[in-house]
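One chain comes next, on its own, written out as C-alpha cells in the form predicted alone.
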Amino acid sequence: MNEIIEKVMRKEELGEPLLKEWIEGFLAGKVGKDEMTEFLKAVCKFSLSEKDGSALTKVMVESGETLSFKKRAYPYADKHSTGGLADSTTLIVAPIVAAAGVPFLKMSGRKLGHTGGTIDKLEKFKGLNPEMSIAAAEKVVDEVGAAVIAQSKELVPADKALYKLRDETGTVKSLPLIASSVVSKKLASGADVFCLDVKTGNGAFMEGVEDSVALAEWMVKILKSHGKKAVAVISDMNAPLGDYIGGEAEVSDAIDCLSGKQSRLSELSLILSSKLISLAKGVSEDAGAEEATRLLRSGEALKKLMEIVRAEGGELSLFSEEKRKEIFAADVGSVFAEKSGYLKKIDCVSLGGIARKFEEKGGNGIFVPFKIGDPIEKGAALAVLKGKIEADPSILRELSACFDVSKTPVDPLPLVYGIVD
C-alpha cells in the first residue's frame, strides 16, 4: 500500500501492471476502503500522468465485460455531457446521426443531482423500455440506425466501486480519477467514435472554463490513446439549454427543435451532430454540419426519433402539436421581475432542485424564458410553472431566488467557449 501512495506523493509513473494489481486488489477485498481512500486522496492532491491515467481506464474498463458489435459502413458514434440544465440533446444528435447513416447506441443514466437524465426523458415516451439487453438495442439499430438504453449493470463494474468511494470520502473532484470514470464507461460500450459535450459554469460539474478545458483534454487524449476518435465540446451551463426543465416539457421541447424551432438547445445538438458525422464518415467539418442542418430541417430527424422511440416501445403521442401545446400552456404559477434591467445569474443547481421537486408532485416543467444579458422589463416573467396542479407558494419563493437582475447590462455569454480535438 504504502508503494503505490509514495509513488503518486513523488509523482512517479505507476504502471499498469501496479493499477491493476490495485483495483483488482480492491474489488476482491483484499485493498481495503480506508487504503483505497488513502490512494484516492494522493490522486486527488498530486494528480497523474497521462500515461497513468490512461492505463487506470484500461485496468477499470478490463474488469467487466466490453461491448462489441457487427461492422457496420461506418463506426458506432456516442455523446456524452457532463451533465447540465434542459439539456435533451441526446433526443436531437441521435436522430440526427442516424439519419445521416451513423449507427448510434447510447448507454444512458438517469438524474442526478439538479441535472435530468436521458432515460427519466425517455421514459416520458409512455410504454417505451429502456431496459434492454444489449442484443434487443443491437437490433433496434438494424432497424432504425439508432438506440438509447439504460446503463448495463455489467460495465465497468470497477468504476462503480471506486465512484461510491469516491463520493463517500470526498474525492470526486479530481481530473484524472473523472476522466478516467467518464472514458471507461464509453470505452466498455462499444462505440468508435465520440463527441464530448463538456459543460461549464455554475451549472455544471466544472465550474472554470480552465478546469473544463483540462477535464475536456485529460478525455479526449485517453480516447484517442485507446485507438478511438474523440473531439470535446465546451459549452455553456450558466443558464439552462433548453428553454423547458423537467418532464414532458422538456422532451416537447427537444421535438419542437427537431420541428424547426431555433434555440440554443437546437445550435448545440447540431454542433454535436455535425462533430460526431465528420468523425465517423472521415469528411470535412463543413461537410458533417452541412449534412446534420439538412436533415434537421428537412423533418428527416424527427422522423427518425419517431422511429426510434416506436422500436423501443413507446408510443408517439408527444409528437403530437396539439399535446405539445397542451403541455405547454398549462400555467400553474410565474415569478417576475421586481426591476428592469439585464439578467445577470441564474442559479442553475438550485433551479434544477425546484424543477425535480415540483416535477415529483405532478408538475410538468419550469419555462425559462431568458438567458444571460437578456433585457428585462419590470414584471417580465422570469419563469413559468408548467402542470396540473396549482405551484405551492414556497416554490414560487425559492424560484424567484434563482434570478439575479442587474441595473447595468451584462454581456451575453458564449453558447460555445471551445474545441478540443
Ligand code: URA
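If the structure you just shared is the form predicted alone, then what does the corresponding form predicted in complex with this ligand look like?
FYI, this one's just the chain on its own, none of its partners or other molecules.
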C-alpha cells in the first residue's frame, strides 16, 4: 500500500510536500484511479488534520491558475452553496449585490448528484451563453455589475479530476474533501469577500448540524488565513429551498421572488446578500440587510437580473408574467396525501433524482408546496409535475415514496441554524 494511504490510516501528519507530489502525480497519470480512490476512502474514514486540510487546499489551488480582477470601488463578492434542492439563490443574490454597487463575479457549476447547477438554470434563458472568458466576464461586470459564468477549465484542475472520481466512488461526504474542494475554487476565483451557504439535512452532503458547523468553521478559517473576508450561514436542506425543483419552473420561482414573492428562498437570499453587502462595504449587518431588502422590494434587483441576462446574451421571455404562469400551470400529474397529519420528512435525495429524470424528459419542474411541520389535509397535493409531457406512472409512484406524513404534530425546522464568522 502506498505510504500516503498508510499515513492517513495511522492518522499521521502528511505534510504539504507529500500531498503535492500525490496530487500532481494523479493529474500527471502517475497515480492511478484505484490508488486515488483508496486514498479518498481512507480520508473519508480517518479524516485529515486541519493543517493537512489546509495544505491540500493550497496544493489544489496551485494545480491551476489564480485569477485577479481589476480594482473597483468595493472588493469582489462571491457566494457558494455546498449543494441543495431548489436552491436558485445565486439568481437572486447576484442582482441584489450588484444593484448595491458591489462587484459580483461568480463561476458556477452544473448539476451534481441530486443537486441542481446554476449554469443549467442560467441556460433556461434562451440564447444565454455562460461559457465565456474571464476578460468577457469582466466586461459584463463593467456593464452591469455582475456576471455568473461557467467554471473555467484552467481553474483548480485538481478539484475537477478529484470531484469526478469522488462522485463516481461515493467519496463525497468528507469534511476535509468538501472543504478543500470548495475553498480551493474560492481562493482561485479572484473574489475577496465570501458568503458560504452550508446546507444541513437529508438533502445535504453533511446531514447533521454539528458536522455542518464544523465544515463551515474549517472553510471560514482557511479563507481568513488567506486574507479573505468570509462568513458561513448554516441553512436547512430537509426540504427543497424554493417551491419548485428543476428546470424553467425553478428559474421562474426565483424571478417571482425578485418580483415580491416571499418564501424561504427569498428569505435566505436576503440573508446571504445582506452578509455580502455588509462585508464588502464594511457597514453593519443591519445596514446590509436594510439595503438588500430595499433593492429586492423596489424591483431594482429584478431589473438588475434582466440586465445580467441580456449582457450574457439571453432573451427576456421568462420575465413575462404570462410566460411564467404558463410554465407553472401545466400539471401533468400529482401525488396526494393519503391521510391528514403533518409533513414529517421529505427524502430530498430521491426527490432530486426524480426531478432530474423528469427534466431530462422535457418537464418544466416539480412543485412541492409544503415544508416540514406543515399541516396536511388528506387528498392535498404533496407534489405536482409541471410540463407538457406525459408523466410516467412509475415517476408518480417514486415521488409518492418521498413524503412521510405523521398523524402527530411535527415541529417546523428553522431556515437558518447558525452563522459562522
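Quick caveat, the model's predicted, so the values are computed rather than measured. Positions refer to the first chain, counted from 1. We call the rigid core whatever largest set of C-alpha positions still superposes within 1.5 Å between the two forms.
After superposition on the rigid core, the Cα of Val349 moves by less than 2 Å between these two forms. With the core held fixed between these two forms, Lys407 has its Cα displaced by under 2 Å. Annotation for Arg297: C-alpha shift under 2 angstroms between these two forms, rigid core superposed.
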